[in-house]
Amino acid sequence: MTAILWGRRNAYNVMKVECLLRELGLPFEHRDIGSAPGDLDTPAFRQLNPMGRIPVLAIDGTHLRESNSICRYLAERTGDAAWWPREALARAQLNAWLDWELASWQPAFIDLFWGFYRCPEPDRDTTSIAHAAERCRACLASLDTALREREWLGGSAVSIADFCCSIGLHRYTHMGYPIELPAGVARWRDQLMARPAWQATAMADFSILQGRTEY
């Protein structure tokens, strides 16, 4: 059965999604949403999910919420060990990065590619672009320990923390800020690069948001 996949191609936690169907190889449609104000809040949708957020993932005669446990849900649905580990200490550490990228990395990067790309040149606030790249520095300083420690984030094997922590690299070093990527996360990212999936989805054009403050 073909899964549905709900959002804008070009939101990042939709893209998550996105790019782990693809690496995976599972077949899915997708549906804009997410587009047009007020599209998120009318009663068909919000019938999908509550909350009126995307991604929305309709797999397996059910829909399913929240980009990282989506993702989770995939890897496990594979039954490869390696996409998600059947040991419970491994799976923790998976999971730690998950939360990290939600809780750290992800907060970090969207105040900085909003406050600099979407924000028009003229209405940005040069100190607090200065203090999310700063933040964004210091998440990519931790990643980089890791990463100079193994090739992937579980260890040998590229896993779903990868892909989901990986996602806005490509606009983090191409949205025209001075950014320089320590030689780990370089290293790592340069691996992900190499993989269709996360090609297709991670280096996918995203010109049309520079200077654009709505969805």
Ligand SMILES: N[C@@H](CCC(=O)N[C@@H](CS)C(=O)NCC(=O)O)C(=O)O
Contents of the next structure:
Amino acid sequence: MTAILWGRRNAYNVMKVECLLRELGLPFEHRDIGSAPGDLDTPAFRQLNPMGRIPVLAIDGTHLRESNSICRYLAERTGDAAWWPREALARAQLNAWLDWELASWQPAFIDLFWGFYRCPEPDRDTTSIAHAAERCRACLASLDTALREREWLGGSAVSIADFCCSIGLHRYTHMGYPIELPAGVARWRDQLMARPAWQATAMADFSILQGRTEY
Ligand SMILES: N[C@@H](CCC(=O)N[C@@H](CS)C(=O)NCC(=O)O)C(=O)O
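The form predicted on its own done, now the form predicted together with this ligand:
Then the entire complex follows, led off by the chain already shown.
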């Protein structure tokens, strides 16, 4: 059965799931939602995701929500230990990166992206932007420390942690804010740029979002 990915394709968390579907070669259809005001609040959509958020993935007879959980499921579903290790400790280490992405990196990045790129220039709050940029730098410094010791976050094999943690990096370096990637993160990003699934999702044009405070 073909999976259905619900969401706005240029939404950060939707991009993670599309990237993984492409990486795994899983056929999927896309249903655009989350672009028009109120369309995530309809009773029909709330049946798919009571939280009223995207992405939602219709697959295997059910609807899954939460991008990192969807990615875990897709990776586990392949049965391939390279995508989702069988050993509990190796899983815990990848889960730590997925949790870090949701709890630390994503909030810092989203604050910078919204504060700087999505906010119309005259309305920008430079103090908040500088604070968000500092949080981003601190996150990337931690990521860099890990990536100086290993090829991918999980070691020698690419995993969902690499996709979920990297999906915003192209935006980070291309939104016009003066910021640089630490060397280890830049090397990792270059490896990801060579992958067609990452090119098609993480590197997709996002200029429609500039100065736009509505979805
Ligand atoms: N933790 C959720 C967050 C989902 C989320 O907030 N998605 C954003 C798009 S990236 C959204 O639905 N925004 C629409 C809104 O807030 O109304 C996940 O990882 O899936």
